[in-house]
Amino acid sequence: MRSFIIGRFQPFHKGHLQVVREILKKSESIIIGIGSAQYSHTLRDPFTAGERHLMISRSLEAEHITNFYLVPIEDVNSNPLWVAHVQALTPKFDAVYSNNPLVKRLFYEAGYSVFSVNLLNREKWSGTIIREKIIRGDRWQDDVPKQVAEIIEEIDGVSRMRDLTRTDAINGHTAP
């Protein structure tokens, strides 16, 4: 059985790694969809699809996990078309893992077996929390695999994220 999971992975963290391990206990292989692949350089989505691909692949390879496929998936902004869009981009899969109610519903209606994932240490291992820590200058490196921290440093991701918090607004108005 091959399973599918999708996430933005902004950034890929230890919770994601644990979810992949859990899915692979029940599946021969896993397809990891890198969602919202068209977005980068925003506070919500600071990393490119290529950077996220590198974060995930290096992290999994360091754990000796080789039975995975990474597929960047851009948003189509049409729920009725989304499952077909995913199917067109990925190898065939049998099961879907997600906690997102919309993702679960869409794949269920398309005839897939859909399962929830057990989120671990959510108060620490959340992309939103980790991005906030990076911006504030708090210690975030322990929340991500070592390879992810190295990539964020390599691409100057900390400075990128802090730059994204700045504005060119003057007295509440954007400067020309």
Contents of the next structure:
Amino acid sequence: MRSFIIGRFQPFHKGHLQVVREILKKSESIIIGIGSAQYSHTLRDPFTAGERHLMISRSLEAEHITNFYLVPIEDVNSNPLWVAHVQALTPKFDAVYSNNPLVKRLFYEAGYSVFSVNLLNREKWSGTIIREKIIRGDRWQDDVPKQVAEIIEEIDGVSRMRDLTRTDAINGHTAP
Ligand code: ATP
Ligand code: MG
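How about the form predicted in complex with adenosine-5'-triphosphate, since we already have the form predicted alone?
Time for the whole complex; same chain goes first.
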């Protein structure tokens, strides 16, 4: 059985890693959709799809996990078209794991087996909380795999995020 999970992974954290491990106990392989792939350089979505790809692949390789496929998936902003959009980009899969009620509903209606994910250590392992810590200057490095902290350092991600809080852009978009 091949399984599918989607997230924005801004950034990929230890909760994500744990959920991948859990899913792989029950599946031959996992397809990880990198959602909202077209966004980067905003406070909600600071990292590019390529940077997130590297965060996930390096973290999983360090765990000796090789049975995964990473697929960047841009938003289509049309719920009835979304499952077909995902299917067009991914290897075939049988099961979907998600907490998001809309994601679950859309895949259920498309005939997939849909399973819930247990949220672990959510007071720490949450993208929103980790992004807030990075901006405040609190310690966040323990909440992500070591490889993710290294990549954020490599790409000067902390300064990027601090700059984003100081942007003069309107609605987070670049403006002349
Ligand atoms: P954000 O706060 O930016 O939404 P997030 O931590 O919710 O970040 P997502 O990228 O939205 O991360 O996560 C995608 C999926 O990963 C979630 O729908 C959920 O299934 C799973 N997930 C996220 N955090 C955890 C966690 N702490 N434990 C288990 N699964 C998690
Ligand atoms: Mg989320």
